[in-house]
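Shown next as structure tokens: one chain only, the form predicted on its own.
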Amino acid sequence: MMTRLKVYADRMSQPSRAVLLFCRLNRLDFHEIKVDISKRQQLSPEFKEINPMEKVPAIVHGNFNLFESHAILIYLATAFPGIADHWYPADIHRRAKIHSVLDWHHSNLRHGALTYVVNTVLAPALGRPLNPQAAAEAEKVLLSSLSKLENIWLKGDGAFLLGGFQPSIADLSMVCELMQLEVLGEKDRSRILTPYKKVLQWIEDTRTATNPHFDEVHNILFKVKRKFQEQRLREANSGPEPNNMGGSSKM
């Protein structure tokens, strides 16, 4: 019998949240181990033994180590008994379609969303200057990705990706990605997301289908959102002030 599953994660990491959400939803017996990116704990020799790529999430299951969130989600959906089929269907064609979404995700939606958020909001908290040019380029990728999400991946009768009537691991991965847009100013977030009605409805449907675990896993993100809102309000009332988010933002 394998020892208890260990999940190394930082909840400010989108892929970490997707893995933790899957574990919570499926009531897996696991131990969550925080790897604080703001303290560069992912660069420690101890963590490098688990993931030489120095990124979260990663898991240890017995003597088996695994990193990369999509690979982890696939492993968890197949290694544990009693996981509902809709997460990672046994049907080979349905499964292949889920792989196509996951393969598309990193080079498109993740690239656009992460690069945009970092270069419009998070860069000062990470010790870097904002980069308007990088933000503008990332916004084009993000908007193109949202259009494809709206018109291709959400095409079908069901409320979820690939026309599914229940969420899959692809829904978890991509919805956690888009949740990082919560830290943007309301006008900016609305400008980006409002044209995509299916995307907005899908986010809400996925949140409803996975609550209360969805909100619990995203609670730290909501706290950071409130901090940025308070900072913007102070700046509007008294002018710009130095970023005081420290290292708490680690998207």
Given for the second form:
Protein chains: 2
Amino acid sequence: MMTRLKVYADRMSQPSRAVLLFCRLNRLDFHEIKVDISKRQQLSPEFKEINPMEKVPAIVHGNFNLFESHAILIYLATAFPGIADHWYPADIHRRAKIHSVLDWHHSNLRHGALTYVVNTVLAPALGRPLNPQAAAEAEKVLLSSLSKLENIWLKGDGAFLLGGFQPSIADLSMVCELMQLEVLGEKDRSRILTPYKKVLQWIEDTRTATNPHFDEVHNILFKVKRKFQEQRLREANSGPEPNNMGGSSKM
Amino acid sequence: MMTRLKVYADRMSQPSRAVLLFCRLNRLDFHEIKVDISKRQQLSPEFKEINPMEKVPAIVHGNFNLFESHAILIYLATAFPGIADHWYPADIHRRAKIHSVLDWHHSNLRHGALTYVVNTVLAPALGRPLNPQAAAEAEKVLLSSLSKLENIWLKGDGAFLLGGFQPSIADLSMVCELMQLEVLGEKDRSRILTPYKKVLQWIEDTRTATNPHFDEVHNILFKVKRKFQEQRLREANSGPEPNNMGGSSKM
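Having seen the form predicted on its own, could you now give me the structure of the form predicted together with a further copy of the same chain?
Let's see the whole complex now, leading with the same chain.
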């Protein structure tokens, strides 16, 4: 018998959440191992043995290890028996479209959202300075990606990507990405997302279709969101504190 | 019977070349349709029907259309009968590793190489200004990616990625990406690639394993390389010409 699946993840990482959500939804027998990015644990020699790229998520399944969240989602959907077809359809045409949207995700929605959030909010907690110019450029990519999501990928009849009536691994990956915008200030997040009605509805539909797991996996994000909100409030009342959310903070 | 496969491509685009190379190597019955990026043909209403993202490559196979080169390569490897297993192995573990390297490619090697080449050489031909700052940042990503390629992806026994003894679709995708560096000045290209001996050997091995198709598909690139070389020589002798390689140039 194969040893139990190990998932190395930090729930503050959006692709980590997508993988954890998939495992929980499909009741896989797995063990979640926290790799705390705010403590640079992904750079440890032990983790480098698991993933030489020093990134989460990664999995170990028996003597097989794998990184890159899309590759992991596809592997899990095909390696474990009894996974419902809608997650990663066997039909080659539907499967090809899932690959297409997942490929598109990398240099578009992910690139825009990740770079924007890091350079607007998260960088200090990762030991880097905020970069307003990088944030401004990332915002363009993010808005263009949201427009394509709204008008192309969510064009079909169903509530999910590619017109699906049930979510696929692409819905998990991309909704988890957009959930990262929760850590932005409410005004900022609303300015970015409000014009995209279908996108907002799709996030809500994916959440509903995957709860209670969705909220459980995102719980840490909601906590960080509140922490940032309180911090912004304090700053608005008394000016910025030195070193807030700095390297030693526990996100 | 399905209508003949149509491949919409511009051979100056590295993912277009990867798809064309796969089709030729596997003797698929296909029709290559040129979408000239230097003439903005990817923005035409006709092409937008094929690919709403306005990018090459894209395919039409019967009434099925698809874009994103990795998704296309996987589709072709599974939709056509008799494709040799090494291109996209049926074994789920080997397949998962191919997905992993292809996913990694997007935000690493592709992001670095593409952004560097565009902002160092090709931008004027695409109607955009060169951007030395973007080029400098892209170079960091490119060099880091080459180091990971050398030390992680090319670590195995075989001549190809992931230790393979025969090339996969990932080798085609990533070698075609690196071939784009041919349009750089020889000094620049050599400075970037020379430290990575395994990478250089792997490019040569992939070329040998896929010739004569490899050279045929890259012929246009070699022509453009010579054009740029002559231009650099003229500039070195007499200073820059106005509007050289501008919008109307035929790359």
